[in-house]
Each structure stands twice: as structure tokens, then as C-alpha cells.
Amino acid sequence: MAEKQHQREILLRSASAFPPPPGVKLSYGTAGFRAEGSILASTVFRTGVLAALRSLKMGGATVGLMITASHNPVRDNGVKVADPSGGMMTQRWEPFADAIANVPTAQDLVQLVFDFVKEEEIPFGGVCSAEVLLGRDTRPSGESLLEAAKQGIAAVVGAVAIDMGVLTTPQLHWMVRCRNKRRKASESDYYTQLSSSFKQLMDLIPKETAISLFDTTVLVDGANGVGGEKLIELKKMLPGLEIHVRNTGKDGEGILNEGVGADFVQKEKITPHSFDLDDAGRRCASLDGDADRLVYFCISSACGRKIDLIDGDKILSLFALFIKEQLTILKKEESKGMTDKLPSRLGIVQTAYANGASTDYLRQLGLEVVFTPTGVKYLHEKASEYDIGIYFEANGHGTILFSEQFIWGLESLNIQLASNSPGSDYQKAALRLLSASQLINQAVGDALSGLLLVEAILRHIGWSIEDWSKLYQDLPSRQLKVKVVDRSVVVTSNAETQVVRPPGLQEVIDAETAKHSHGRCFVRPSGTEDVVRVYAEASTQEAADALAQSVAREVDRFLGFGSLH
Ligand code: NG1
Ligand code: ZN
């Protein structure tokens, strides 16, 4: 009883120092809370409380709290929580996240927390310990927000905050996962794991392609964010691969995400700052502000700033090709008996934003492709249902998940093959899959580990960026956003491809879409901005633009301020 009273007093006192800004309502959304950094102290403090409660609920397992607003402008910031698995916080707790962020007074906050703790049967009041790893990106508001998070964690008796400093989002998720698996989990362990698995993959490259005239240089746009500086660390450990990082944001040069970064490159389809015609034909890549997104691009000499974009769908397709090739080798007739017990169901997970040409291509390869709503949490969950699940958003966020059974199966197969047929194609295929599972982040999409896997696979196949770009031809597409009075009025179904509410809007979209050959169009409320997004595809760029514009006007007519008329 006395412990509970003590806890109540501490929480009340700390929360009183972080009043919420008046008139602001925040929602946990697709990727945690996001807003202007200057109004987020209260939200971050409260998310600190939430993260500590989450750890308590999970028996004291380590939880992560990341301060970032990813690809948003530098004045914004945000906060999200990683579960002990290293994945996003369980969706079951999102309503509580919304409630704790928006509750008006410190007294209400204490009441809400005590009610929730009772309902969830959380050991509260100092009877158990909790641990939260903290990370932040390079935003100027990050340092003081990190302090707010620490105070939120300290307001829960028994909870300890461990400040990991400036990190990429995927590094923090990786650390949380490793720590809970009792594995080495420091930043240098992260670099060691990535670089050694990359080297293993390089050592397994077939002799025929190893001698080809492969361009060993990749030019990387670091979005003036945290990814560039981390890549500079990592590249020291990667002999044989020349990584030139531009837009590092160092020494005040360039602004985070302004005219740079994966989101800019993917949406605008033009060169980021610091890239020009001198780079034509080179292999270029772009990270986003917290390095959980990756896209590649190539500048074609004749076209000014226009680029050939190689988006998340094409990265996914490259990964799928490689994984399928290794599985096919393992499943060859001669190795039956050894490999037929290996569970190897391969699944591809996309969202409605995936270019239709990528889905056709993947299905032509004979792969199972499924769709989820937008947001990594949905894709990740779906991909984890397979022995190997590959998921990507078109914007470049994605990874490959390997099930534990698959990894155990591979490890025992590898032991068998090492004595039965050492150095055989089968053993090499098994080793490639094992190395890929070490390299690619199992917690969340990670631009740094994704970049290394792309580089290893391109070298394995002996492909130039042009060969890769020609894998299939993207259907022309256009994405627009419409500012609306209240985006929550739009309700969708069928992995966000159909509008259920407001009534009548879907019929109008259908009618507009029918006017264009190969037309496809959908709208959905953003989870990170106060807008409704419009996506359109058609057989020509003009038609995709026209379709997106006409539907955007309709969205504006139904729900907007009428400014598009
Ligand atoms: P919203 O704002 O819900 O569309 C955007 C991206 C998501 C995801 C989140 C988190 C698009 C169309 N949407 O979400 O895919 O990456 O941000 O960063 O790219
Ligand atoms: Zn990001």
C-alpha cells in the first residue's frame, strides 16, 4: 500500500512538470507520435512512462524508445516504442498510448495509469524492475526530448533508462532484440555482425561472377541524417566495397531531409542534392532521416535531374529472386532426403502502394504475394507467418524475416552437408541463407543492412544497376495528398483499397478509374500527417497524373476545404 502511494506521488510530481500543450490531440498512428518537436516534451515524457509499463508487463524484458520523425522535416520530431522482440509495440496497447498522450492533467494521468495497470495486471509500485533502451536521431530537439523520456521512465518505480545516444531507428530495435535474446547488443556488435555476414556472403559468390568487371562503388545519400554517419563507421569494416557517403549533415552542411533522402527521391523521382550528371550511370542509394528506408537510383545522362528509381518493390524483387534461387538449389532432386524436412514456405508481403508491375513480376516467379494495410507493423506481422517472409513498402522500408524453425533446420542441414558434401552447391546455398539471416535486420527494416544485402546480391548475380532496373518496368504512378478537415472520417477496407466511408466516395473513384486503361486508384487517411493520400496508376504518366488529380479533387469536395476547386 505504502509502495503504491509512493508511486502515485512520484508520478504526479513528475507529470506536473510536463503539462500537455493545450488544444493538441495526438494519435500513435502508423509510426508512433509525430508533431513539431517544440510541442512534444509532454508526449515523450508520457511515452517514457508507457515504455516502462510495457517492460514491467513483459516481466522486466528490455523495451526500446526511439525519438525520431524519420523522413519528416527537421523541425518535427516523434517517439515510438519497440517491444521486447525488437518489433513495433503491440497494437493492443495503442489505445492506451493515445489515451496517455492526450489526458489533460497530471491527476488524470495518474488515474489513467493506475486503472490501466490494474486492468492489465502489471506488477506496479516497485515490486518488479523494468528496463528501457533509449535512442534518438540527429534532430536538434532530440536531446531535450530524450531528457523528457528519461524522466517519464524514472517516474515508474523500479524502471531503469539506458541512454544509447544517437542511433538509427533499426540499430535501437536490433539492440532491444539482441539484449532480450541474451546476445551481444552494443553498437560495435551491430557493426561486427553486419560486416562479418556481408563478408561471408561475398566469400560465397560463384566463381563465374566473382571475376566479372563489377563496379565496386556505391554512392550513398545520407539524407543529412544519422544514417550517413553510421555508414561511415560501418564502411571501415567492409574491404572490397567502396561506399561514398554524401549528404552526411556534418558541420552544418545541408538540412535533414530537405531535398535529400529516400522519401524525397522516391516521391519526387529526381536527384537529391549533391548528385548530378557526373554521376550518370553510377549505382546510387538514398537513406531516409533515421535510416530505416532505402531506395536505389541511377541518373540517366540525357535527362537533367530525372532518375531511374529502384524502389522498395524492386529491392524486394531482388531479395525474392536470390532467396528463391537458394531454395531451389537446396530442393534439387539429389539433395532430397536431407532437405525435404526443411520448412521453407516463402511469402511476399506488400501494400496497396506496391507498383502493380512488381506484383505481376513476383507472381510470375510463382511466389505467394499477400497484401496488408500500410504500416510496418502490419507487414511485419504478416511476414512472420512464413518460414521466410519478405516484406517491403514501395518507399523502401522492409526486411526479410526467417523463422526460428527454418534457421534451426538450416543449421542442422549445414552440419550434415559439411560432413556429407562439403563445399557442394547445397552447402553453399545453405550458408548463403544463414549469412543473409545474420545480415538482414530481423527486428525491423534497416537501410544499412539492406544496402549490404543488395550489394552482395548484385555482386552474386553480376548485375549492374541498369540490369536490376530492367527487371520489370514500373507502371506510371502518381501520389498526391489532400489536406482535409478530419482525416478520420475516411474509413477503408480490403487492405485500404476500398473506401467504406464517406458513402459515395468509392463509387466516384471507380468511375474516374474506369476512364483510364490499366487504371488503379485508392485513397486512405495518412497515419503520420493530417492528410488523405491519393495513389493512382495507369498505362501512361499523363493518365496516372490525371487520375490522381481528379480523385484528389473529389476527396477535397467530399472532405476538404474546397481549395482544389
Ligand atoms: P502514412 O502517413 O500513414 O501514409 C507513411 C508511409 C508509410 C510508413 C509511415 C511511417 C507512404 C505512402 N506512407 O505513412 O508507408 O512508412 O509513413 O514512416 O509512404
Ligand atoms: Zn524512417
Ligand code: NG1
Second form
Amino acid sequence: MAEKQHQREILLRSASAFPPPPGVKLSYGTAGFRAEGSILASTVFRTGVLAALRSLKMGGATVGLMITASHNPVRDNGVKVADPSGGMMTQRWEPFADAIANVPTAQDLVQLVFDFVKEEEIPFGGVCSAEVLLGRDTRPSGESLLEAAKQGIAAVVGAVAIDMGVLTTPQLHWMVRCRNKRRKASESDYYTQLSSSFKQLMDLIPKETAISLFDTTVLVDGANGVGGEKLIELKKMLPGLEIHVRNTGKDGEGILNEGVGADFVQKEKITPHSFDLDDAGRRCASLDGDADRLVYFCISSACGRKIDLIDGDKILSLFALFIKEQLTILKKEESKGMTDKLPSRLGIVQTAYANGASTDYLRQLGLEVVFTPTGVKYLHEKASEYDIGIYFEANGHGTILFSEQFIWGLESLNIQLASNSPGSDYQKAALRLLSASQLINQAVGDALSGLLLVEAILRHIGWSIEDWSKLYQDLPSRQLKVKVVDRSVVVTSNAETQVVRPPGLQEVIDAETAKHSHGRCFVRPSGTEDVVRVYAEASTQEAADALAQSVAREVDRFLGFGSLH
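Next up, the form predicted on its own, please; the one we just looked at was the form predicted in complex with the named molecule.
No partner chains or extra molecules come along with it, only the chain itself.
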């Protein structure tokens, strides 16, 4: 009883120093909490409390807390929690995150926490210990918000905060995952694992492509964020690959995410700052502000600032092509009865925003493609159901998940092949998959590990960026949004591709879509504002525009108030 009273007093005293800003209500989504950095101290303090409680709930396992606003403008900041798996915080705790961020007083906060602790049966008041790893990106507001997070964690008796310094978001997630697997988890360990697995893949490149004239240079836009400076460190350990990083944000040159970065390049489809026609034909890539998104692009000498964009859909397709090739090689060995059968169900996970041409291409390869609602948390969860699950959003966020069972089977298979087929194509395929599982960040989308895997696969196949770009031709698309009085009126099903309510709207969408060749259209309510988003595809840009406009008008007629964007 005395321990709980002591805990109550500490929490009340600490929370009183971080009053919430009046009139501000925040919601914890896929990206955690985000707002202007100047008003986030209370939210970050309270998220520190939440992170400590999460660690206690998980038996003292390490949890992560990252301070970043990713691709948002530099004035913004945010905070999110990484679960012990290294993935995003469980969705089941999101309502508590919303509640703890928005309770008006310190007294209300303490009562909410104690009620939640009782409901969740969390050992509280110094009974057990908790550990939270902290990271932040390069935003000016990050340092003060880090202190707020530390205060929140310290307000939970028995909780310890470990400041890992300035990091990319994926680095922090990777560290949490490794620490809970009892593996080395420092930043230098991260660089060592990525560089060594990249070298292994490079050593396994087929002789016929290894001698081809391949441009070893890639130009990288660092978004004036943390990813650029980390890539400069990593590239020192990568012989055979020339990485030229631009937009590093060093010495005050350039502003974070302003006219640069993966989000800008993917949405605007033009070159970021520091890239021009002199780079025409070169392989270019762009990170976002916290380096969890990656897109590639190529500048055409005839198009000024326009680019050929290679987005997350084509990165996914490249990864799928490579993984399928290695599995096919291994299955040939299995068919001879020379090795044990490897559990190797490969699944591709997309959202409805994936370009229809990419889905068609993947299915033509004979791959299983499934859809989830929009949001990385849904994609990641679905991908984890496969032996190998690959997911990407068009914005460049995604990864590959390898099940523990698959990795164990692959390691066992490699031992068998080393005995009966050393140096064979079969053993090389097994080693490539093992190396890929070490190179890719399985905790979360990671632009740095993704970039290295792309570079290794392009070298393996012997493709230029033009070859990759021609993998398939994207269908023209258009996105619009319609302001509505209440977005909750729209209810969807089937991974947000079908409208269930209001009655009759889906029939109207189907009728409009049927008017266009290769037409596809869906609407979904925004997760953050009272708008309904409209996505349309068709065989021409004019048709895609017309389909989006006609459906937007119908949505407005059903439930809007005359405002299309």
C-alpha cells in the first residue's frame, strides 16, 4: 500500500510540471502523436509514462520511444512507442494512448493510470523494473522533448530510460528487437549487421552478371534529415558501392523535408533540391526525414525536373521477384528428395492504394497477393502470417518478414546443402535468403537497409534503373478528398475497397467505374480529419481524373457540403 501511495505522489508531482495545452486534442495513429513541437511536451511526458507501463506489462521487456515527425515539416514533432518485438505498439493500447494524452489535469492522469494498471493487471509501484530505449531525430525541438520523455519514464517507479542518441526511427526499432532477443543492439552493431549481410549478398552475385558493366554509383537525397548523416557513416563500410549523399542538412544547409525527401518526390514526381539535368540517367534514391521511407527515381534528360518515379510498389515487386527466384531454385532441390521440405509460403501484402498494374504484375508471377486496410500496422500484422511476407506502401514504407520457423528451416537446409551440394546453386540460394533476412530490417520499414537490398538485387539481376522502371507501366491515377460533416458516416469493408454505408453509394461508385477502361475506384474516410478520400485509376490520365471527379461529386451529394479538393 505504501509503495502505491509513493508511486501516486511521484506521478502527481511530475505530471503537474507538464500541463497539457488548452484546446488541443491528439490521437495516436500509425504515426503516433504528431503536432507542432512547441505544444508537445505534455504529450511526450505522458507517452513516457505509457512506455514504462508497457514495459512493465510485458514483464520488463525493453520498449522503445522515438521522438520524430518523419516527413512532416521541421516545426512539427511527434512521439511513438515501439513494442518489444520492435514493431509498432499494439493496437489494443491505442485507446489508452489517446486517453492519457488528453486527460485535462494531473489528478485525472493519475486516476486514469491507476485504473488502467488495475484493469491490465500491471505490476506497479516499484514491484518490477521496466526499460525504455529513447531516440530522436535531428529536429530542433527534439532535445527538450527528450527530457520530457525521460521525466515521464522516471515518474514510474522502477523504470529506466536509456538515451540512444540521435537515430533514424528504424534504428531504434531494430535496437528494441535485438535487445529483446538478447543480441547486440548498439548503433555500431546495426552498421555491422547491414554491411556484413550486404557483402555476403554481393559475394553471391552470379558470375555472368558480376562482370557486366554496372554503374556502382547511387545518388541519395537525405531529406536534410537524420538518414543522410547515418548513411554517410554506413557507406564507409560498403566497398564496391559508391553512395553520394546530398541534402544532408549539415551546417544549416537546407531545411528538413522542404523540397526534398521521399514524401516530396513521391507526391510531386519532380526532382528534389540539389538534383538537376546533370544527373540524367543516373540511379537516384530519396529517404524521408527519419529514414523509414525509400523511393528511387531517374531524371530524363528531356523533362526538366520531371522524373520517372520508382515507388514502393516497384520496390516490393523487385524484392518479390528476387525472393521467388531463390525459392524456386530451392524447390528444385526438394523435388529430387535431396533435402528436407522447407516451409516457404510467400505472401505479398498491399493496400488498395497500390497501383493496379503492380498487383497484376505480382499475380502474373504466380504470387499470392492480399489486401489490408491502409496503415503499416495492418500490413505488418498480415505479412507476419506467412513464412515470408513482403509489404510496401506506394510511399516507400515497407519491409520483408521472415518467420522464425522459416529461418530455422533455412539454416538446417544450408547445413544439409553444405554437406551434399557445397557451392551449388541450391546452397547459394539458401545463403542469399539468409543474408537478405539479416540485411532487411524486420522490425519496421528502413530506408537504409532497403536501399542496400535494392542495390544488391539490381546487381544480382544485372539491371539498370531503366530496366527496373520498365518492369510494368503504372496505371494513371488520381486522388481527391471531399470535406464532409461527419466522416464516421462512411463505413467500409473488404480492406476499405467497398462502402457498406451509406446505402447506395457503392452502387453509384460501381456504375461510374464501369464507364472507364481499367477503371478502379474506392473511397474511404480519413483517419484524422472530416474528409472522405477518393482514389481512382483508369487507362488514361484524363479518364482517371474524370472518374475521381465524378465519384467525388457523388460522395458530396450523399454526405458532403460542397467542398472538393
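Numbering follows the first chain given and starts at 1. We call the rigid core the largest set of C-alpha positions that still match within 1.5 Å between the two forms. For clarity, every value in this text was computed on a predicted model and none was experimentally measured.
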*Is A543 among the residues whose Cα moves by 2 Å or more between these two forms after superposition of the rigid core?*
yes
_Rigid core superposed: A99 CA moves 2 Å or more between these two forms_ = no
